[in-house]
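A lone chain, given as structure tokens: the form predicted on its own.
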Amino acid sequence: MESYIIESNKKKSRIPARLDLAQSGSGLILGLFMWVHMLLVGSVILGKGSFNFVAKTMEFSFLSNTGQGFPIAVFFAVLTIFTLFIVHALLGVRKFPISWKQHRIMRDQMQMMNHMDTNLWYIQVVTGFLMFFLGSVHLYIMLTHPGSIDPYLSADRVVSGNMWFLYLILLICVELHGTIGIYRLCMKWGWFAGKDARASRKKLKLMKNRLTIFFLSIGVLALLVFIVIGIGHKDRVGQRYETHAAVQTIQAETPAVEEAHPVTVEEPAVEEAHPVTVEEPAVETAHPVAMEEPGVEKPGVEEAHPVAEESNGTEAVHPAVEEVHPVDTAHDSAKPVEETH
């Protein structure tokens, strides 16, 4: 009785209620984020280009002149989620059974009551415990490599980095923990509660089950796609998707360049022209004519020789006499006419 009176005289603290509110708020944000995150990751199902577009959009590539984006944006986003993740985990640990004795008491009570919501809470405890380790590994990798969100780099982590098993267990834990957590928040705070509480609970459970199946299906299918891409990319680990696309573009354009090379490189026309230009035999043959000037024989004298031989005139004829030769030959041709008369 004395202990009861002492406890009743203590001032009621609002800290537990505030901690519950903080746990609920952080859990709601993380749950909604995981749904959106799973839809974005699931874009790889539509193709590598779709996933790359989503990744670059998250890096605000539309604000970059080069289109490469800003990985620092991913860093701050992961840092925010990582902080919320740790805070939510610390707040949730308060309600975990901290000893084997407490765990046995809880298990016995669950078997005795056989209540679905109590069983869902236990699933949350187990998945939350696993997520504290698995999720920390994943978030740390993203925090230290914010620019590695890429169809090929992500697939390399899954296959070549042997992370596929960790991602599979993390996927199951996240989807179960998240959907159960949002369902329990709706029940705890009276969200979507209609006039009939039983009917509302039934609808919310049905919605929870459908969402769990939907997001698990997307996650498993996306993981399988990443495994297929990673196996095909195993011999090119570390190569980015953009680099590979650029190589394919260059290879596609190479035939056109090769066909153009003969026209551009084909400078035999210029080389054939060199002999014509360099071949200056005409100029070289002209040099002897110019060099023969000291020998007194000029082009005019060469043309005069035939005339001098026909007229049987003097052999040493000067240029002035060359003009006389045609007149002398004209007189010689006129003499027969006079004789005819």
Given for the second form:
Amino acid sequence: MESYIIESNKKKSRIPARLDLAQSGSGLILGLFMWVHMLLVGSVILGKGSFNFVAKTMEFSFLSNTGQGFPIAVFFAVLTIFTLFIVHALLGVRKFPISWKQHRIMRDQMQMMNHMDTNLWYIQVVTGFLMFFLGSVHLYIMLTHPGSIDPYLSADRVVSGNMWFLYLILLICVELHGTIGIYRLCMKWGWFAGKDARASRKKLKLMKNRLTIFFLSIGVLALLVFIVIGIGHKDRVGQRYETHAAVQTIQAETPAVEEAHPVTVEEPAVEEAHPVTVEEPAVETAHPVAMEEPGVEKPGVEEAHPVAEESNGTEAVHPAVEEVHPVDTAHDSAKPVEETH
Ligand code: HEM
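Provide the structure of the form predicted in complex with protoporphyrin IX containing FE, given the form predicted on its own shown above.
What follows is the whole complex; the chain from before opens it.
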């Protein structure tokens, strides 16, 4: 039994190496995703229209007849990234200094060696720890609101949803963690290693610093743009960009419509001026009067009811008809309406 335990202990497990490989792979995908993600989100710097175009394209709006797109596509993208994010974090936790004692030993060694790459590894541990919470909040919101990526809705989330602070901290963590991670992957697996290892390391480090500054600048600028849009949109929180654009188009077109078709504005006046329909019953009650008092002129009634004319037997009623009947006056005022139509 004893010899079995000794023998089995001697056997090297492949699992740690496989877990390492899985961590490198998931880290690489997430790191590259974050660069693309930053460029897509950064499109807001070019304007609300650019961001809306990117968001709609991500929803495959070009495949739908209505142009509405399919937010479910974003849902599945977020689900994939979220799963990868959790797997990557779980694999990373293995390497965390989990007790105070381990932490002290590591800090002491870092101070003693003052080795840049070891310091970078520590930054990764700290930023990774923070990202686990901050990234989860962001990803959960995206997962449950896949159709809410829009210049106004995103800006509302940043300002009115108070996400700006979380995004700022998350942004710093992501940019440090991502670029350090990819740099360390290159060192670990020997990617881009030239003949002179020292010179390659220096080059890669320079590249890493430039990429961090580049993506951090895009992120900060994008965040500022979201903040400016969000502050301006505070009184219309929840209103989509397209709806807003449509309203603006209608508003821009309305004066022209009113000029050409005064119907909408003058409609009530026209209706008021047409008492024909309203007064119809009164016209009917006027019949007996006309018959009982043939001498009395009943203008208006006559024109509407030639019967009354027959009973009167007079033509003199006619001129008065036009004076009294407000229809004609109304029509006069409404005439341009008919002409413009
Ligand atoms: C498929 C997955 C993801 C989608 C669809 C997504 C989408 C977005 C969108 C639309 C914004 C703009 C603000 C908003 O609408 O709330 C944003 C901002 C941000 N996201 Fe993501 N995100 C994803 C994954 C991640 C991950 C994994 C991280 C890092 C852990 C991350 C970090 C950030 C940061 C830091 C910002 C703020 C950027 C800035 O404006 O400076 N995102 N994301």
